[in-house]
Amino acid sequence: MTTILFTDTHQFADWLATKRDSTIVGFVPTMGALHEGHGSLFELARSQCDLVIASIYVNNLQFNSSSDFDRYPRTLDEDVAMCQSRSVDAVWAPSQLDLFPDGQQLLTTGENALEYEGRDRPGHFVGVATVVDRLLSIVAPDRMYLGAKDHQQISVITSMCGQLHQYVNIVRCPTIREHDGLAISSRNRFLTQHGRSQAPIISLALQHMIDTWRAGETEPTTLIAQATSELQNINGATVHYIAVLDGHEMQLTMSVKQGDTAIIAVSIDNVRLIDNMQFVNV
């Protein structure tokens, strides 16, 4: 099959309208710079849906500086080639004017957007929710596939969909990792060679938290202190936060239990990296 690229929203919507009957539509929203993490989402969507659509839109609203927005990699040809290799039916890559012809009307987010990434990156989740809402209003998929690495983002999008797009089934997909454990991310390409060699300690610290819990420790502050101590061994790293949350929710847990989630954000080489792992027994 050949992946169709649409840059015009009207043409995309007209094409999609012809595919609706008795079709399960799977949707993967992205900002491009695709990697194997995205590839895993496409593959799962392909296995579960009749029609698979990927969007590529570099969302200016979710960047906290114009320089970060400007340096975000635009790799449309390579991205379409990846989609083709994973049997994605269509890639929709609108411009800002095409996506928001009447201007961007910002959504309001809830309390689950206030802390962690929301605290450190003001306006980030408002931007995420605003764009995903617009994408969903056009695609109206049956299923939307999101990577588990962005734990808080999934929470915010799930809340938004619960209010505005209740028909969408959100599929939470496992984090895909490099051979050394580092969570695959578009940001990894900005690391220096030295920074890249140091970065796997982030996932290692999370795994050690889980191992310590499996050995009987249930106090979150003890587990967080252990991880913080390990991360301080990274020269030039900044730990933004480490927290243990209640299951998939954004509330802190008082005593760590099966299914809770440890989340983390660390900057290395001034590159902000996030990750998370669930507390599960082997």
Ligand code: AMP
The other form holds:
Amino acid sequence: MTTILFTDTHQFADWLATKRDSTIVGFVPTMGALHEGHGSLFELARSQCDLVIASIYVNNLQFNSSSDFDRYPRTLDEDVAMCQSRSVDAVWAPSQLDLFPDGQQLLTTGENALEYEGRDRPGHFVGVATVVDRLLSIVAPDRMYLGAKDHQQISVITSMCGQLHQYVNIVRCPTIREHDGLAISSRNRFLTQHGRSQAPIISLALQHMIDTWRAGETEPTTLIAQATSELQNINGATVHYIAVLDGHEMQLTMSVKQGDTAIIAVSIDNVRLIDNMQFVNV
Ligand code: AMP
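Let's see the other form, the form predicted in complex with the named molecule, since the form predicted alone is already up.
Expanding to the full complex; the earlier chain stays at the top.
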């Protein structure tokens, strides 16, 4: 099979309409610069759906500065090749005008968008919700595949879908990591060599939180203090937050239990990195 590339939304929608009958449609929204993390979403979608669609849209609304938006890598040819290698049926890569011919009417987000990434990146989740809502309106997939790495994003998108009657089954996909544990991200390429060598401390700190909990510690503040002191070993890093959340919700947990989630955001070399892990017993 050959992955078909559409940049025109009408053509994409017409093509999709011919495919939809008795077909499970899987959708993977991305901003391109595809890596193995995205690849794993495509693979899972491929194994569960008849038709797999990837979108590539660098969402201006979710960047906090125009320079961040401008420097975001655009690698469409490589991305289509990656989709082809994972047997994605179609890549839909609309322009802003094509996706929003009527202009961008911003949605509002709820309480789960207020803290953490929402606090540090004002407007970020409004941008995410606005674009994902529009993408879903056009693709109307049965299943949408999202990475667990973006924990709060899944929460915000799930709420948006509920409020706006976007009936889609959201599949939470495991975080794919480099061999040293660093969560794969398109931002990793912006790290200096030194920063890159230090960055695995983030996933190690998360893993140590899980290990300490497995050894019997259930007090979130103790686990957070431990992780904080480990992250302070990274030269020039800024720790934005470390928190332990109740299950997949965005509320803090009072006493850490199976299924809770530890989340961390740290900037190294001014590159903001986020990661999380779930407390599960082996
Ligand atoms: P992005 O292109 O960064 O907007 O990401 C598109 C999708 O890929 C989102 O659902 C992300 O959570 C997911 N994703 C990004 N990095 C990873 C990773 N390392 N492992 C699994 N999923 C990821």
